[in-house]
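Only one chain comes next, encoded as structure tokens, the form predicted on its own.
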Amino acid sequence: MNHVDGNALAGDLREIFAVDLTAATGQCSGCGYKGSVASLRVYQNAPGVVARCPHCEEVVLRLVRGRDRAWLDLRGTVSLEIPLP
């Protein structure tokens, strides 16, 4: 299965949040692994995206849009780290 890098979130998370959550910094909840949402491998081939960490593989997020919601999964995400402007 192809996969693109997490910039591909940026659009739909700017609508969730006031700010770009691309440079967010996450830590996998399967490995540990600390990196940018950026980094992440983001899969566009289902009714939603789906994000793995690049180390291990393991879903750290989820994102489903519908016509008026969105609903976020971050249960693979132990924290995540937003600068704030």
Second form
Amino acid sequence: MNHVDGNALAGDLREIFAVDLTAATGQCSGCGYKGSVASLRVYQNAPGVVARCPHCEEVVLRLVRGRDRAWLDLRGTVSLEIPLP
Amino acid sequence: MPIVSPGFTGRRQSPDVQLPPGQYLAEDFPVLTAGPTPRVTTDRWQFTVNTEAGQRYDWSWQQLIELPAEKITTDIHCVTKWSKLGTRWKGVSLDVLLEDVETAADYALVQSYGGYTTNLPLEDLIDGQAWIAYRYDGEELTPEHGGPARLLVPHLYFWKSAKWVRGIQLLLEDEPGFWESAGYHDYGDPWREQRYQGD
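Next, give the form predicted together with the partner chain, keeping in mind that what was shown is the form predicted on its own.
Once more the chain from above appears, this time first in line as the rest of the complex follows.
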């Protein structure tokens, strides 16, 4: 096993979003599975961060951090349901 | 008693070694992966070239290894900043595989088992610049490093050298691959430090 769980996304995503997205519920565009961002399978030993669906292993999120910007690709995510305080 | 200290030299690098800008020398061979490692056995391995006109060319593993192979010794440069010098590979030149392929395409989208893709101009795959490599350092290429076979395009950042390669789609128009559509540079020349879009 060379992935860690989606809690590893907390720091990177907090830099971009004002809320902690690991508690959000995402829906995979590959298989429709709904689960928390924290439950994703995260591959970090790569040119960017890749999070995959724990059910079908499709890519649901890609995050590339450049020198002065970041690219967040969410095409594998149908939606994010984000709890608000 | 004198104390002999070699001193702190940091990352050892001989002064005559020239690396692309921003790179450091790696002694090991780091394994980077964007997903689970595909386990593709050679009996079900297949390499396919699809042209823009819909023509398809296939090679089985046996057909691949019966083609004339070359031994390649080359430096490789990863966009995550490590470089490794003098890596030794064996593989089939894309010149051999594309020899009888009729195409008017200018671009290629390389596809891997496991879903990875990367794009590059077709002219960067020909004229002795790219290989389907199946041996590394005298051994079979391990799955962690892309085995049974990977693309080897050492003049570009190593994310272009797709592991677990299964085919090439030839295209009239450029189509970004896995990392190229998520912020990485479309071409990726390490000597011009083309890491990210806009570099």
